[in-house]
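A lone chain, given as structure tokens: the form predicted on its own.
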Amino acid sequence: MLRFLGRRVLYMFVAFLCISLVTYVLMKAAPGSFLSMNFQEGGVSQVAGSYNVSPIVMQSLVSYYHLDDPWYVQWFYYVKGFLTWHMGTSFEYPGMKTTHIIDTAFPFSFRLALMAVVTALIVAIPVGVITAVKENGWADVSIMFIAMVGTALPSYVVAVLLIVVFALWLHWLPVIGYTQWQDYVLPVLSLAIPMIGSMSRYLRNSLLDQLHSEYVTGVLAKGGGMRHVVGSHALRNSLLPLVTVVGPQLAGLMMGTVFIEEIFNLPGLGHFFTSAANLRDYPLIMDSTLLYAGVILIMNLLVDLTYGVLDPRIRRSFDMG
């Protein structure tokens, strides 16, 4: 297990740092720089709100931001920053530190994310096993039916439906706010309920596998009831696709929650993250991703981990590895 958690730790490391040196380039080779977009040098602006320096005052922006050292320097200190979480001021921000952004933003990111998870997972659990201990079944079809339209729904559109009847129509829920237990509920619904749909169609499938397996037909003729049979051991190991699903989706829910922070007006990291773009703020843009990045590369480790306290088998090949 050590061998292999070493390895994997290796493999995150390296794959960190192509994700680092690809955003860097896709994100200096996008047209514009924040300078360029927001100071014009000499004449007249020809941009609507940026300011008229002197070609003086230019260098001294592009020297203060580092933007004269070498691409590859440049990289370095953004990948050094984040790891030893020294990192730089963010451009749109003046005197603020990427830093200080991220820890105000990112923790109400990933607890929106969070819940939306929890959420679909204690609806998408009961409803994964009653379709499929009722395959084919009415409830079966309809249930799916239903999953299958969450699932092709996306999350602003699911926003913009709730918010239409539940604040607009039945006047019930608020659809701005942050400081009640209420002002979570359309946020986390329009995220949870696409993967209600996919969440229950992974273990449905996963459970049919193994309720149609022989181990589970030698139960059956044992005795032994479909309850017992789905609780004690079909259910246990089905779980294994769903976790496939769990720890990547949260990750990328942290990032996927831009358009339900702004629907919202939630002060998220993802609204930070789309106007450093739209801005070309460096820093943030590169800081950000790479939080990012390094999120979803811990929760694949953890899925990877789960997978053995799952299932003996991978916890013995851990073991010969």
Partner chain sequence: MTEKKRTMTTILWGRLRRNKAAVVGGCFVLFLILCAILAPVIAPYSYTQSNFLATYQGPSWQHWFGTDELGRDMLSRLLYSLQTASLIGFGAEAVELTLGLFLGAIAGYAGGLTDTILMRIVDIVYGFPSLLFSIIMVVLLGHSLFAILIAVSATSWVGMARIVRSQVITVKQSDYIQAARGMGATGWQIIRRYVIPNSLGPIVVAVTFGIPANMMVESALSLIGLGVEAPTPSWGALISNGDQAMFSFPYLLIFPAFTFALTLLSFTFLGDGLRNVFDSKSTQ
Contents of the next structure:
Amino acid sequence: MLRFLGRRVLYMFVAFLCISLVTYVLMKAAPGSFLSMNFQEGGVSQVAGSYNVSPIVMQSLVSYYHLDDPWYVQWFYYVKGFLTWHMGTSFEYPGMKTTHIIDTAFPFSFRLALMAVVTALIVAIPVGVITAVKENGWADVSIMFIAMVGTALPSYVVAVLLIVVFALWLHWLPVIGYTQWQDYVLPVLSLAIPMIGSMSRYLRNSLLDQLHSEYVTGVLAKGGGMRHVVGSHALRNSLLPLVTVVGPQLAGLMMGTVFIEEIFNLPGLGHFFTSAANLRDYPLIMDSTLLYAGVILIMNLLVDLTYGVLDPRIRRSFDMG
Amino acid sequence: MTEKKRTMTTILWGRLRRNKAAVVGGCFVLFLILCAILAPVIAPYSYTQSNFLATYQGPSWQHWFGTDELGRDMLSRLLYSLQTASLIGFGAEAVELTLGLFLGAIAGYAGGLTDTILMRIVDIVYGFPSLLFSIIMVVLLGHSLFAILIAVSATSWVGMARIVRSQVITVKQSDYIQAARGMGATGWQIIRRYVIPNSLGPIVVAVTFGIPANMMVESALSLIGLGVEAPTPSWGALISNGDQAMFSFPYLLIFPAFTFALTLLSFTFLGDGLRNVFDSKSTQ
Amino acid sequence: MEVNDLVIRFRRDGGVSHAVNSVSFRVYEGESLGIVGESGSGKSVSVKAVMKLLPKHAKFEGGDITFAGRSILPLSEGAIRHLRGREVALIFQDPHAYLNPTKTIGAQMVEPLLFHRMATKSEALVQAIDLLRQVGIPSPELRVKQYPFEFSGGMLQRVMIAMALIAKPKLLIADEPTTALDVTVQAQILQVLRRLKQERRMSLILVTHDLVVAANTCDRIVVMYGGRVVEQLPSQALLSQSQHPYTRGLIACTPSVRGERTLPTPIGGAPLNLRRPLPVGCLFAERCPHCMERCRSESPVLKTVALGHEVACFLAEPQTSGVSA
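Show the form predicted together with its partner chain, please, because up to now only the form predicted on its own has appeared in this conversation.
Entire complex below, previous chain first.
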């Protein structure tokens, strides 16, 4: 198990380095990027002027990002800075460390994503179980049709449709603000609905695979009912493959928060990331990109570990070798 | 061979026709493609033509879907955003298909070290959050249609490469290929007669799902202001625009959102129908 | 337990498969019965029907099954569950497939007791360990914590036996319990089965395609062909007194290791295709070396030729040596 853990962490670290290298190279190559400013005519102060940033900030940037050193040194300090949580200074919010922005905004986004996942799981598991047990019944067919519609739409389109129905027509829920719990209903639902669609479809199919396998007859022969078959055997086994699809979904979910925050005007990291991308606020883009990537990688790692813990075959094989 | 092929197509077509959702979806997709191509002909107004005397007009006979804050006709703008979305959707899919077919086929057919190296690259790109990558690419390359096309297809080809590779490997290892090889078939003959017909199903399905996925990325980018440059319309920009004015002028939000949702759904139903058609091939 | 004129058909893809066509047999308390036949002769389906464990597309078209004087077919799913595992237990051909791969042996073994609320979890585990020892599994305390994939086929079949017996059923049905195993392991498993059957005084139905296995393990043998019973007789009478051409054919194609070195004689032709409409007359007529005009038009019924010996063949004659019928 330890070795398995070690291998996964190592893989994650390598992937993180690759991603940081890619972002670094892309940012460096970007036209007008401050990372290449020492090559520009007029030097640092000229660039500072064109960015509308004070020369003092710019000077500190040069020393901070080691712009006079070769690229790999710059990259090294960039990654090191990120890992030790000493990030750069935003352009758009001068004098404000990006860490500070991230500190306030990231928990908000993360909470949003987490609530969406929990909602999705709470809805998708019973839906998947019901549709699998009533295979090809009218409930199954109609629920799966709705689920496919949910899967087909991205969260921001779902958000708009929800807004139109619940805010514009019915006036049930607010769409602006983030102080009371009602404000979170629509954003969380928008994120959760596409997930519910794909998760319940996936769970139904993998549960059906289980229900069609012979050990179910074995459980029935022992005097168990459908409740025992699903509750203590099949559901557990079908959650295993579900775990593998939840991983990539979480990545998509983190990105989904970016658009949902845009639509609902929520002060999450996505909101800052969007404006940073629009205004070419490079330090903020770089740091938030790495943060997103890091979160997604950690989520994938957790998923892998859950899989290992849940499946005794994998667990045992790692115990031995 | 041709006789057999023809009957196979007929069987598949017959099966697809029985799935009503897929037929409706398919017809709507055809309708959308026609609209996108004919946008300059059927659009009642130019998408840039503003009219400050007729801003924020509700739906009427002159302007079916109303006008926006500059008095531009929403129907025309929607038709042109369909054009933008289709250009990106189909264009990026073509890039993905080419890259995916080429690299996937090489990896699957050559095997060994080539396969390992290519698949490691695929793994790394696969692990990379693709929308994030697209955003960075747009920041880097600018907002031209071409830049967005690159940004959209930059990461999504890996899925296609994986499908193609696994198809090639499955076909390569199957017994009838061994038999054909035993009877002296050449590599190219094998690819043409067995690999392509057998891999066609999953690839067609992947393409049908890939196009709306690309459209989603395109409009997601323009939703956060990183899409095609104004005044070229895009669904994402229209939605974001409507979002800001939704309480006073809800139609500005409703029309783009519903048409976009319809477009995505019709592709999905078509793709789902195609998947069932090709899936049941083995059981028949 | 008694099965009378049972008819089961499978409907699938518009076709009908005649799996069981009027089968009758009975098992008395403490008796062991062997059901023998080729694959597709309906033997497995008949015994699974006893516990109503057939897939949904299987339909009971006639007949009756009674257990301890009670008719089973009209029982609800809930009432049937009271029988399963507690009164009647089942052992399957492939233990790997019939165990959940992700739960420990112990957790799965105690289930019959838990489902029927016959013991608490810890009590049940003690019983499970005790039973594992009885079926000959070394260090059962450790084994209960392991998963099915950590057992060999023979060991797992012992586990299945122990699991089937844990709720002390009155009837144990073993559906080809040794088919997937090596010959040496097969003998051990059969020995375990025989011993436990004696100790616990329960009834046993052993389904097998192997005439020798059935004859060695059971008191009585039912031979099935094409979803019908063709002969029923005490196992001591099998070699000397069996009369049905199919039974004789089965005996002839059993290779003997000890006897003279003769090649086994195969039965000509192919097994009956149950997916086609059933032929009129005797189902075995196509392959029967003694087929007569009458066999193709009329279906032979089981007639008693000796005490406990019935044959469904027009050629069958009452036994003179046995007690008169």
